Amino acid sequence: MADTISGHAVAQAGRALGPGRAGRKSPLTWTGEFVRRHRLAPYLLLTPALAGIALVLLWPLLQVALYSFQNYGLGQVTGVLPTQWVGLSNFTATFKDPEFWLSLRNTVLFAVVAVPATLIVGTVVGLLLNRLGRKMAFFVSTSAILAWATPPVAGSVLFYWLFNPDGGLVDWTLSKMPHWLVGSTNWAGYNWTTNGALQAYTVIAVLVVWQSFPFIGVAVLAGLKTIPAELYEAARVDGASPWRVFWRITFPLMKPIFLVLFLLSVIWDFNMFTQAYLITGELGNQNEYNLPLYIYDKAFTFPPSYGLGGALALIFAVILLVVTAGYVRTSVRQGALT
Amino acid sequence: MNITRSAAAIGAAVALAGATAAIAGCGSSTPSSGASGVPAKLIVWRMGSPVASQETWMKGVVSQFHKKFPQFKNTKVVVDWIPWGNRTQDWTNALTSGKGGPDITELGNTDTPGWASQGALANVTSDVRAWSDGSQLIPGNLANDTLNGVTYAVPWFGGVRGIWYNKDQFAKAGITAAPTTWAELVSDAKALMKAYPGTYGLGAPSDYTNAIVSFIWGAGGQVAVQQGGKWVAQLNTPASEAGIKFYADLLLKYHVSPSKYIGETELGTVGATSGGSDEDFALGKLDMYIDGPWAESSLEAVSKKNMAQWASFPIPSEHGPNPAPAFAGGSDLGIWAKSPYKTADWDLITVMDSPSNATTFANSQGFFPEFTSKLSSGVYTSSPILSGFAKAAGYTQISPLNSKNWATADATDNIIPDMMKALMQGANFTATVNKANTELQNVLNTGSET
C-alpha cells in the first residue's frame, strides 16, 4: 500500500518537473516509470538515511572488526610502534583469560536474576495501575516514573550511600535488628560493594530493578488497554480466578509485547555498565567485573589496547545475538511476532 | 526531504570529522622545524587540585624564567590542573587526537616508563647531559626515567610511605618507641585497640600495592627480578610469601584491620569521595594509617581535631632494626612529544626543577627534593610528621614498579590487589599466590596475562 502511493508520488513529481510535452518521454519521466514499475521508491527514500547510518555506524563497525585482528594501541596511534596483523591472537588471549569467563559468569547470572525480577515487578505494577482509580494510578505512576527518570549515575550514587559501610542506612538498620532475624554478621561496617561479586550484584540488582520496572509497567499498561473488555467480562461471568484470567487472556494476547520487553531487558542487563562501574569502585575489583567492565578495562585502561577491545566487542555482540536470537526464532515460529 | 538531506549532511559531517581526527591521530610525532621558536604561551599540566601556595610558587618560577631567558619574556605560562584520577584519560585523549595536549607535563614516576614507551614524551637525553644541575639528581631516580639509554623526563620531587600515628595515643597505650619489627607492630596495634575500644589498630586495605610491596621487601622478598633480560616473578618465594601473609593476617589473624577495607584503596572505594582508611584515621577510628606525608592536607580537610598529635614512623621490616624498603614514589617533569617548542619547554623545566626551586616546592607540600645535596640537610629530622618519612626515604626501592608493563600488571590487571583481596576473603594461600605469580611474570614480559 505505502509503496504504491509513494511510487505514484515520485512519478507524479517527475511529470510535474519534466518538460511535460505529450508524446515525448523525458529522461525524468522515464526514471519515474522505472521506479514505479520496480517499486523502488521506498528504497530510494531510505537511501539517504541508510547512507548516514553506514557512515556513522557501519564504517566504525568495520574499523572495530579490522582492529580486532591487529595489535592496535596507543603506540600505534602515535606511530612509535608498528601496527601488525596478529591473526586470531586477540581472540585466543581472551578465551584463555579466566577473568573473561568470570566476567561472563557475572553477566549471565546477573541477567538471570534481574531480567525476570524486572519483568515480574513491572507486570504486577502494570496490572495494578490498570485497576487503580485515577488519583491512585496517578500517584503510583508518578512515583514509578521518577525512579525511571533518575539518571543511572544519580541512582548509583544514591545506592552507594544507602549501602555504605560508614553510616549507610542499610547497614545501620541491619545492625539495630535482632540477631535471630538478620544473623550474627557484624552489620555495622559491612562492606557490600567491594567485598565480593554476590554482595555487589545484590545491590546492583535491586538498583537496576528499581530503575527499570517502571518502563515495563507502563508498556504492560499500554498493552492492557488494547485488550477488549468483553473478554474479561466473559471470564468474570464464567467465574475465572484472576490468576487464570491472566494466563488465559492477558498473557496470550500480550505475548508479543512481553517478548519485546524480555529482549530489551536482556540487552539492557547485559549492557549494564554505569551502575556496575560506580558501585564496584571504578574497575578497582576485577572479580566483580561484568563483560562491559571487562571490555572497558582491557580496551581503555592504560596502556589501551584497541585491538583487544575490538575483539571483545565482537565477541560480546555475538554472545548477545546468540542469547536473543534463539528466543526470537522460536517466537517467530509460534507466530508471536507476526 | 529536508530531514533526509540534513541527516545525510550530518552523517557526512560526522564521518568527515572522524576521518580528520583519524588522520590527525596518525600525524608524525617528530618536532617541526619550529622547535626553537618563541611560543606565545606554554601549557604546563600539573597533577592534583590547585593549592594557593603552589600557585604562588609557580608565579615566582615564571618571573625567574622570563628573567633568565629574555628571548621568552613575552611567553605566557598557563598551568592546567589535572586531577590524578583523570590523567590517563587526558593524556590518552591528547595523544590520540593530537590536539589539546600540554607542552610540559608532570608525571607520576611510575607513569613515565609506560608513557615514554607509547611515544608520549620527547627525548631529553642531551638536554639533561648539558644541564649543570642535572648531575646532582639522585641517580636511581633519573635512571627510572631512562628507557634503553634514552631519557624522557627528569625527577621533580619524591615521597615515600610510612605509618601515621597519634603521639598521645601511643603514650596512653604505653608505647614508648615506634615499632621496628612486625611483632612489635602487631602488639602495638593491639595495645592501641585496648586503650581505645572501638577503634582498629592498623589499616590494611587490599587495593594498596604501593604499601604491600614494602612488606614483601621488608621480609627480604622481591616482587620480580630481571634475569638475563627477562622478568622472573618472585611473589611465591618463602620471603615474599611471608610479607604477603603478614599483610593479609593484619585482618585474618591479628584482627587489627577491619574487613570493610577489603577491595578498598587507602582512600576508600575507588571513585568514592569519602569513607576510607584515611578518613577513619583523621576521625580517630583508626589508630595507625599507612600513607605518605602528602596525605596531611587531605587528613586535615577531614578533621583537625587530632592534627597536633600526628607523627610518623617508617614501615618496619620483619625483624628490624632497619625499616622495610619503601616504594620510592614521586613526580617527574617531561616534555610532550607533540609540543612544537621544545627549547622553551626545556628552559622552563630547568627553572621549575632548579635545586632551590624544587626544594622549596617539595617542602611546601610534604615531599622531598630529588637532589642528593638537599636531602641530607637537617630540616627534615626536626618535624614530627616528616622525620619518620625522612628516615624511610633512606631505604627505598622502585623496581619492578617502574617496568614498562607495570601499568598493565597493576592498573589493568590488578594482579597484587586481586591476590590480596582473595587472600583476605579466605582463598587458598599457595594457589592464590602462585596464580598471581604466573600472571605477573607473563604481564611483565609480554604485556598480557596469558
Given for the second form:
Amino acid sequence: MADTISGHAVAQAGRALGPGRAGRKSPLTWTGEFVRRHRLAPYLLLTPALAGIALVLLWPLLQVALYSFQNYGLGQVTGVLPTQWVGLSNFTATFKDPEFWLSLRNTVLFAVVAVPATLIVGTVVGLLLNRLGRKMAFFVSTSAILAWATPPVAGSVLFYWLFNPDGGLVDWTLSKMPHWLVGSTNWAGYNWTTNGALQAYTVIAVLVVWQSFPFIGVAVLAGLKTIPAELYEAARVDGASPWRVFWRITFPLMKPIFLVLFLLSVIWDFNMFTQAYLITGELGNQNEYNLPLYIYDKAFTFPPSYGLGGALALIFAVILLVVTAGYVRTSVRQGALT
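Next up, the form predicted on its own. The previous block was the form predicted together with its partner chain.
Partners and other molecules have been left off, which leaves just the chain.
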C-alpha cells in the first residue's frame, strides 16, 4: 500500500514538472559525463599550463613575427613615426649580409666542437662517479656542480683573468714550457681574444665545457643507476672489455638520455651569448661574432632596428627547429625514441 502511494506521488511530481523535466540532467552532470566519455580530463589539467605558455612564449613570438615584416625602431616605439610594413626586406637584407654567414659559420663550428666535447667529458665523469664509493662520489659530484652553478658572468670573468695577456696564468704557464711542446709562439703577453676567432673561441669552448659537463655527468649517472647490474656481471663473466660493455650495454640502453642531452647541448651552445660577449670584448671585433652577438648588434646597437632583430630571431629559431627535428627523426628511425 505504501509503495503504491509513493509511486503515485512520484508520477504526480513528474507530471507537475512538465514533459522531459523529470529525467533532465544538470549541466554539471552532463559536463562530467562528456569529459569522461571523451577522455578530456588530461587536457583540462594541462589547460592552465598551456595558457601560461601561450601568454609568455606564443604572444611574444607573434609580436616578433609581426616586427620582422616592419621597419620598427625608436620612432615606432615612441609613436613619433607610423608603422612601416616592408615585407621580406629584413630577411633579404640578412641573407645578403656577409657578416650573417660569418656569424653562422662561427656558431656552427663552435657547436661542432663544444657539443661533443661536453658530452664526452660529462659521460666520462658520470661513468667515474658510478664506480666511486658513496662518499667520494658525493665529494666529486658536489665539486663538479659548483662549476655548473657558477653564473656565466662570473665564469667568464674568471676565464678572462686566466687568459689575460697582462699576467694571466695560462700565458705565464705556456711561456715557461719548452718550445718543442708548445710551439715557437711568444706566449708571454699573448692575447687570446684579439688574435682571431679561433683563439677566442678556444677559450670560450673550454669555458662552456667546464660549465656544462657537470649537468651531463649527473644526468648520465642517474641513467646508469637504472641499468640492471646483472647485465654488467654477465658481460664481465663473458670477458667483455670496458669499452665493449659501454657500446653493447650502456650506450644502447641510454640512447634516449643521450638524445635529450645532445639536443639540450646544441640549443645551449647555439644560444651562447654571455661568454662570447665578455670574452671577445663586447662588440669590438665583428670577425668573432656568433649568431647571438650578431643579433644583439643588429637589433639593439644605436640606432636600434627591432624589425631586423625580429627577422634574425625567426631565422635563428628556424635553424634550431631544423636541427632538432632532423636529429629526432633520425633517432626515431634508428629506434632511440619510440
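Numbering follows the first chain given and starts at 1. Here the structure is a predicted model, which means the values were calculated and not measured. Basically, rigid core = biggest C-alpha set you can superpose within 1.5 Å across the two forms.
Asks: Answer yes if the CA of A229 moves 2 Å or more between these two forms after aligning the rigid core, and no otherwise.
Replies: No, the C-alpha position differs by under 2 Å between these two forms.
Asks: Any chance the CA of V80 moves 2 angstroms or more between these two forms, core superposed?
Replies: Indeed, V80 is displaced by 2 Å or more.
Asks: Where the rigid core has been superposed, how far does the Cα of H38 end up moving between these two forms, given in Å?
Replies: C-alpha shift for H38: 2.3 Å.
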